[in-house]
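So this first bit is one chain, no partners, the form predicted alone, shown in structure tokens.
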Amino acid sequence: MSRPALPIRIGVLGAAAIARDFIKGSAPSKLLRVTAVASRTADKAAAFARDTGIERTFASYAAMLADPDIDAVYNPLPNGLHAEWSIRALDARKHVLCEKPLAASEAEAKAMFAAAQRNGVHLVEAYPYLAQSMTLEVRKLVNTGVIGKPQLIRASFGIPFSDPNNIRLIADLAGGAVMDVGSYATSFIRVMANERPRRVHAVAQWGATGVDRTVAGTFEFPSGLLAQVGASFATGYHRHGQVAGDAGCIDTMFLNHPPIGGPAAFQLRRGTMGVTPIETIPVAVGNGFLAEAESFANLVSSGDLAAWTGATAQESIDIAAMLEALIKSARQGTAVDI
């Protein structure tokens, strides 16, 4: 398939609130333009377009996917619809930037990447923090052995949600803390570990709508690495990641848009003792949607996988498997193989 020229023309599936943030954040880019939005009704699409300054509207998702003037699709639909509509977009020969979590199961994730491969287009999972200099620098330090071999990784993310009508709390749409904030924490663990875990044991508190409100789990990796994950809709806002190696430790808030949510810096200890000084490493500020969108545009226009700073296909498949196993383990009350 021929590669589209810059700027990449992106269509948005649905009128989700996060889509407004993506459009606003990516607006300064010269590498892409959000040119269209599709909704289930013409009125809803028109209202969204007026609010966001988008030129074109479609009264159905299918109509937008059939338009040859759309190069790529941003999919911010509810979690339970990610696989269906991403596959339909890929089969329409559109590149896809799909909101996290990519899929509700490992099987769905594999089917999505299979669709991308058979159509010669790219599918990637949207995690703005992975495009930020904060996370890029942390990954470099971990991968180059600055803190030695990772032995323990911790990641937790919590933010309160209680409205039963919020899609995050609707079980049929793959809601729950694990599939929302937990996807960030789980993805952090997977990309920092550089391997797929083999087992997880999780416990949960369940909400009135049938979804998980708070979950804690422990992943075991083939190398002996252990990782602890936390996700909650019942706590005050917190977002923290730690990679502890046998020669040092890194603490980060792995933010989407530093300094929003916390300082544009992370902490590094080069050494194993408590008296070893802690360095504060400053990083560039910026909007994660912009960084992520430009990385996606470079991937689509060049075809070079190295242009994409986010999760690889295998990492996204593994993240889906980890999320699925977390929920299964919490429901069963036993450890689950991944």
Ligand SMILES: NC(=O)c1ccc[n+]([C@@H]2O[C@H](COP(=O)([O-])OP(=O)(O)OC[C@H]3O[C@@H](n4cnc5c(N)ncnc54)[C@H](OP(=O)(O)O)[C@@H]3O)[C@@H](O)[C@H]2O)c1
Given for the second form:
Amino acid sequence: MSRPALPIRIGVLGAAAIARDFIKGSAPSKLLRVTAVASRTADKAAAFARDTGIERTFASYAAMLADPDIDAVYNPLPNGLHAEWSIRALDARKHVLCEKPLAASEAEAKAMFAAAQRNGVHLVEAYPYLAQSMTLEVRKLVNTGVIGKPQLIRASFGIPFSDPNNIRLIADLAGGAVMDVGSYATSFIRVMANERPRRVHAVAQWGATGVDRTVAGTFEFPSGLLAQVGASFATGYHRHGQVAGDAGCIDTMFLNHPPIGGPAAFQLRRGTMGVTPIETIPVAVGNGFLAEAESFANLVSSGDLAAWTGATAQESIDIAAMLEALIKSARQGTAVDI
Ligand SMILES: NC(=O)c1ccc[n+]([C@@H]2O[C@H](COP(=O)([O-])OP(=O)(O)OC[C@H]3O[C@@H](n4cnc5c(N)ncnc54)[C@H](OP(=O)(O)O)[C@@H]3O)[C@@H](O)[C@H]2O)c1
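Next, give the form predicted together with the named molecule, keeping in mind that what was shown is the form predicted alone.
Up next: the whole complex, starting with the chain shown before.
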């Protein structure tokens, strides 16, 4: 297993909008340095490097992957290119932090982890909220049984989106509400459930570019747990997750970053009756890119899987399977086995 020394040197694949936020957010870290950016065009790479203070630029993704002074790659390419370029990076023996959703299908996700394994490097999926103390605390409460056995999980994420030229609305690049905001809600369901669902039934409204615009789906789990997911490009901003157990209930916004205009907190009801008081649990929420990037740097430098707070390989494979099945079920109009 390749174990680069700290600070690890990260190269960015593509001058993506989100990469600017990732670079800014992770900049205070002593555990990593974003040292390079690769773009399909030299001018774009140069402008991006100038704006973000990055030292090195490459005029092709392949050239950056061939560079021995890059330890790891951050992949914020359009969803439909995550598998191809993550596998190329892994085959170049770079560790990979790949933007969500990791893949457009379960088969892609499996091929990506197979590439990581054969090259002795790490691959992980970037969900900033999974590195936040808010989510870590909620997971701990669920896993220690504070709300009893989860019976119903609900998670929904919506934002308004209508620019037909944005990668999120382009079908060939694996756009759509499910793959974008829905990957958050679906990942929340998977990590809180601690099991892979066996079936889903989904309904969608479709947009003019052929991608799903609003989707509602119901997952069935082997334990009897049920979960409802919502994803939309047609609503005002909302982001909610609820885990309801047979002894209590938790509500959270599973935030990526500190909330605008208020302290970060989630709600906990320890008990089964409406009269049971709801506790507001305050948590410290920092920049999610910083927390996520440091967790990744610790993972690749130590090789200790416990250093990574995000989705495990199996969870990421299951999330990809769930996203694929949601879209398939909505298209077919029938339940789909996962
Ligand atoms: N974790 C989060 O909070 C978060 C937030 C937003 C987005 N994301 C994820 O990050 C990824 C990128 O999102 P974004 O909004 O930053 O995208 P974006 O600004 O459109 O950037 C995508 C980049 O991919 C490259 N690219 C390569 N082939 C392309 C093609 N055929 N069409 C368009 N671009 C192409 C381009 O870089 P060059 O031209 O320089 O090669 C482009 O700048 C998505 O997977 C998204 O789900 C995550």
